[in-house]
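Shown here is one chain on its own, the form predicted alone, set out as structure tokens.
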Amino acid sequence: MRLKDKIAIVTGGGVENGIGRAIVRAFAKEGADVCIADINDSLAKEAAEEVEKAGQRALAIKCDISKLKDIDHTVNAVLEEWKRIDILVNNAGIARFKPFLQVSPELTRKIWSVNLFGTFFMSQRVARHMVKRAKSIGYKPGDPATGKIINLSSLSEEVGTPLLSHYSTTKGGIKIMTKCMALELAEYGIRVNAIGPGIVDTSIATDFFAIKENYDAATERIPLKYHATGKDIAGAAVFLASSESDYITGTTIMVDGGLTAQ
């Protein structure tokens, strides 16, 4: 129960085989109450039911993080219901495999609005609450963390990835966003870190990996010779959300089977 009595928001936490859903499950198992903020209302409700079956409280909120009004609604709803937010996981994101020469402005705008705009302003809105609480309790250096913000990045923040130039650009942005946020929020006891998943078997990659040649080639690149699952990423999220990581801020933990070590 490493997250006992903590209040968490997980964006994009509804998809059954997604990283976000795995994080939701892991947080509930560790004792956290979880708000699932997802653009798909029915999937958010399914995830919330799973949290409640695990014995924790849950909120399901329809949220398109590319829209500021949805971000504000989500944060306000959690504060109204539970009075505080201890953990934010910015998991929601989109990716589309496309050759660089064929990427359209419309597709780029869509991906950037979710992956960058959504992560930035959801963090800002939650951090405002965390800062206010830190001031109210008189946080001092060395005290327990007053909040944890965890951004989902990618190995693409470190290495070039063919067919994902538009997506990889957002992950490079998340890397430096994480560092900047960590520096500005450190004085309030808020830790900000990122997780960089490697190749994970989720719905985002279903079509691409349905082609055996693609799947085999990707597997061959991984030193550990197998793909991650959502549970592998969720383990890192629990660690970063818990007090065990209180002296870590401004960094990305790569969960990639050794890909970026090459």
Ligand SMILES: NC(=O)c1ccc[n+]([C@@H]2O[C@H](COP(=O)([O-])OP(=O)(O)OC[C@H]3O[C@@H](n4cnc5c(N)ncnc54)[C@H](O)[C@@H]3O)[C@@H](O)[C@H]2O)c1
The other form holds:
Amino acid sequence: MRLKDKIAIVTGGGVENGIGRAIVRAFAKEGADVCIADINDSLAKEAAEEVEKAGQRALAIKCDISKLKDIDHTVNAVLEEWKRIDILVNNAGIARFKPFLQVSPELTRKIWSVNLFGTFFMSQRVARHMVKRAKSIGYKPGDPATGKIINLSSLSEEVGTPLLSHYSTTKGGIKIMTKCMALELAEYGIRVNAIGPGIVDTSIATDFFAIKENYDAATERIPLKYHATGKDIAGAAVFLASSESDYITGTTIMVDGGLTAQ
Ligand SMILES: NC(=O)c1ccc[n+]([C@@H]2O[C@H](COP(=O)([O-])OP(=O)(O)OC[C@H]3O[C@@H](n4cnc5c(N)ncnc54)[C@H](O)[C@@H]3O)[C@@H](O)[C@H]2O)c1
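Next up, the form predicted together with the named molecule in place of the form predicted alone?
Once more the chain from above appears, this time first in line as the rest of the complex follows.
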């Protein structure tokens, strides 16, 4: 029970085989109460039921993280219900495979609004609450962390990925966003880190990986020679959310089967 009595928000934690859902599941198993904030209401409810079955409290909130009013609604609802937020996982993200020369402004704006704007302002709103709490308890260096923010980045923050220039730009942004937030929030005891998944079999790239040659070519690039599942990523999320990682801030843990080691 490494997250006993902790209160967490996981964005995009709805879809069954997604990374977010695996994180929700792992957090509940470790004793956290979890708010699932997802654009898909019924998936969020499904995830909440799973958390409750595991014996923890859950809150399902319909939230499009590219909309500030949804972000504020989510944060306020959690504070109203549970009075506190200890952990935020900025997991919700979207991607579409497109050659750079064909990417449209509309698609790019959409992906940047979810992946960058959403991650940035969800973090800001939650951090404001965490800072207030840190001040009220008189946090000083060396005390346990007052809050954990975990951003889902990607191998794409580190290496160029063909057909994903518009998406990879957001992950490069998340890398530096993570460092900036870590620096500004350190004095309040808030730790900010990212996870960089490699290739995970979820619905984000179903169409692309339904083509066998694409799937096999991707597998061939991975030194460990297999794709990850959400569970592989959730372990890093539990570690970053727990007190075991209190001396880590401003970094990305790559969980990529060795992809970025090459
Ligand atoms: N799957 C991979 O190979 C991979 C690799 C590297 C990084 N990532 C990152 O991991 C994160 C999760 O990816 P995944 O593969 O589990 O995706 P997924 O498509 O399986 O799940 C995404 C979840 O986010 C929700 N969502 C989508 N748009 C939203 C919005 N605007 N507001 C709130 N919720 C929204 C969806 O309903 C869904 O529940 C993303 O940030 C992604 O960029 C994934």
